[in-house]
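Coming up is one lone chain in structure tokens, specifically the form predicted alone.
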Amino acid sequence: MESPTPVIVAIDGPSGTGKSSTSKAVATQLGLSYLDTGAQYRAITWWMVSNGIDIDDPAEIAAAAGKPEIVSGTDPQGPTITVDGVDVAGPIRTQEVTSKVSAVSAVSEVRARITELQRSIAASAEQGIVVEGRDIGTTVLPDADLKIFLTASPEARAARRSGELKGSDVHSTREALIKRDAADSSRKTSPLAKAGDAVEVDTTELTLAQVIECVVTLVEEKRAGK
């Protein structure tokens, strides 16, 4: 039996839409690699914070953008991320990094560096890959075989995100998400946006299993038509 056609899937959308859980599950189910691009931006932000770079100074961030070595493992069942050989999977999820990642991500030199890294990972995925982020279909992989844009209401997203961040307040989580959306959507370089040829999936009323099933079906249809 011949192996399925390799397929590159771009999944974009704001935080709390179920992007990571969906992407990992779809990649696992279909035997594809997986890349969490947000983790890469978190990793470079963690490095900047750890090395005393002034997050309020874009020129200082730009000058340091090429220094850290970021390596992403692409196994959807156990994705890894290291910076200069150090496992940062835990540290990059802290509130300190979360509060600073938009500022670091907005610097064009950072985006150019990380985008190049993402493209090389996607190009070397022999079986195909699911890449999730905010500018994958528009900027990183504009020629992806399938582009999906996940959305959900701010209320649904806040409820999910505060469930993930145990003990956090839904109202303040919602405000933080809206603020992050505004920052990501208005930045000059690679803003959060839906690609013109992306399939939009509103996850507000769907269970995670339903979202996964929907995306798997879209990928299988795309593979069958290639």
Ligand SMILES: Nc1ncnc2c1ncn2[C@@H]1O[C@H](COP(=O)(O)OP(=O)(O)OP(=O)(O)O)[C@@H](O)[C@H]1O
Contents of the next structure:
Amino acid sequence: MESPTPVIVAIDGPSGTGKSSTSKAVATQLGLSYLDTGAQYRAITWWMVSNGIDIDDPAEIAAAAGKPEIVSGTDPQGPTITVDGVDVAGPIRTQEVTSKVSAVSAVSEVRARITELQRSIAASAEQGIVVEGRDIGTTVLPDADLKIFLTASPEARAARRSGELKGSDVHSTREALIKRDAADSSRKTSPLAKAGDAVEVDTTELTLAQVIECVVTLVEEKRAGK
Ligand SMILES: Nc1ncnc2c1ncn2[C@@H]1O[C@H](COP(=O)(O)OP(=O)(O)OP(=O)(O)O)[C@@H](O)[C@H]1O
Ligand SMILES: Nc1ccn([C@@H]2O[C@H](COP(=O)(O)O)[C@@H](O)[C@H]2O)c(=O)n1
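Now that you have shown the form predicted alone, what about the form predicted together with this ligand?
Full assembly next; the chain just shown is listed first.
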């Protein structure tokens, strides 16, 4: 039997809308690769912090942007991320990295480097790939076969995140999410934005299983040529 043509799916949206959980499950169900582009921006931020780069100085960040080697593993059931051969899956999720990643990802030299990496990973995915982030549909893969833009109310997103981060209160989690989205949406180079041809899915009142089913159906319809 002929194998289906590779399909490229772009999933964007603000923090905590369910991009990672949805993308991993959709890629697993459909036998596709998976790329978490937020992890790449977190990894380069972790390297900057670990190497004493001044995060408040865009010129210093730009000058260092080409130095770390970032490698992403794209198995949706076990995605990996290394910097110069070091597994950074844990360290990139710290509060320190989360609070600094928007400043690092706003620097155009950083975006150019990471965007090139993302395009080469997508191009080499034999069965196709689900790529999630903030600018995948608008900038990284503007010719993706399917573009999804996930949204959810700040309250729903904060409640989801607070459930993950034991001991954090919903109010401060909500404020932190809003602040990061504002920074990501207002930067000059490829801000967080919905592509004109993306399908918007508001997940506020949906369970994760419902969102996954919705996206799988959209991919299957695309593949069937509807
Ligand atoms: N529809 C949903 N209903 C309830 N919980 C959900 C839903 N979607 C995702 N979640 C939960 O919300 C949390 C955040 O989801 P996830 O990490 O997938 O979001 P994200 O958009 O990738 O966030 P970020 O951009 O910050 O990495 C996870 O604990 C996940 O299990
Ligand atoms: N395509 C992308 C993806 C992410 N970013 C930046 O990385 C931060 C972390 O993303 P998470 O998905 O892991 O929360 C995010 O806040 C952005 O600053 C990006 O710029 N472009």
